[in-house]
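The form predicted on its own is given below as one chain in structure tokens.
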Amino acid sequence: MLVDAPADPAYFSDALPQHIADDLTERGWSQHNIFLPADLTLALAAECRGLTRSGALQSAGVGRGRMQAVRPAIRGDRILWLKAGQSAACDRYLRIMEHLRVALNRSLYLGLDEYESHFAFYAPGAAYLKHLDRFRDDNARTVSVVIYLNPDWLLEQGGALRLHPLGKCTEDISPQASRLVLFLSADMPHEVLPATRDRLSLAGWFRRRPDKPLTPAFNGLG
């Protein structure tokens, strides 16, 4: 189900979060092509370039603890975490997935506790092999976010999110700019496909307490 449709707190309504409660019942992920006002994504696409001119972004590990390492093989994007106060668009975009937060809490019952986002940066030839976002050690990752920042993509430039949902065909999803993917963390493996252009997104999760269980409606989604 596709809902295109801007989302600032100022006009943010109940549809666009009831359409992504309906798909993650459904069936466990929820694509939507418009949900970042045009004049954001430009302002934190371009935020996303300075920083990876600057040398801002570092190169992204696999694993945790002691056992992360940075595997280009594996995972080949630099990122840098966001903060309040980072810039006037980071902010923004942060008011609007706190405002998207509360209102999933109330479609789904998930308690979620808060929001964490990085920028992603691949170039020319990086990906992500297939994985879940998820620690084995940690349950506290509950939604995962995709959000792009990159305009004008085509097609055959690649760089597509390959979701593979259980016991179904996968899915590629472009990433054109302002579009948002959200997915189940535990229980949706994914990859990255390598793109022939700079691809840039923000990458985030809505995160509940370690170890807060589910409610019962929403045991067994995916």
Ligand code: OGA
The other form holds:
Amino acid sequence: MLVDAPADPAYFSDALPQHIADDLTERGWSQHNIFLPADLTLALAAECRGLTRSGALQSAGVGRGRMQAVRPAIRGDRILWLKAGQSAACDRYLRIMEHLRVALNRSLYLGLDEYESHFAFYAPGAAYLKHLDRFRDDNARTVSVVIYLNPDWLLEQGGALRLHPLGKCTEDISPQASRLVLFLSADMPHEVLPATRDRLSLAGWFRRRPDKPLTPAFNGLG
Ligand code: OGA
Ligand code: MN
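For comparison with the form predicted on its own, provide the form predicted in complex with the named molecule.
Time for the whole complex; same chain goes first.
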């Protein structure tokens, strides 16, 4: 259960979900430089840092089920999955993403029906080689989300998210605090480049029910 907290005003306008939906349909990804309220970004960054320091994050694996393995040369982050009720800041964030999920469903017809998210911490030098977020045997992950928690990030500190849109030039997006990036999980190869400083983020996925047939709108993308 989400802990009681004052409801966040719907501080993103109706235009934002529509903009995201248009971007995802036209080019498979979308970027917004200021998404979460500044105080929430700060609280989430402090929580991620505290949890990292206390050893609560675990080395992330690659693959799924019995095939899952920690392969630091492929994926070097440490993660902690969010649970409703773990903190007021996480619950505020999860409420906002729920609001976004409902709004996206109005314009995107992808049938997004839940959101899962984890904190991620990349120590200097850690990276995540080029990959897709959708598993071969599970098509539930539909829209990938990343929200960055790093104030005053400089380009020369590296750590970009590099998108590889099919048939187009790569796009590098630096992990500046408050920035939101979304992309289609099935169609967008991407990687995390190593940085010279700690790199904190929230990664998340809007999921469909796995048995739901792909809609024509979805098939038409990418
Ligand atoms: C992931 C991922 C991108 C980023 O966690 O699967 O690709 O910029 N993250 O942190
Ligand atoms: Mn990924």
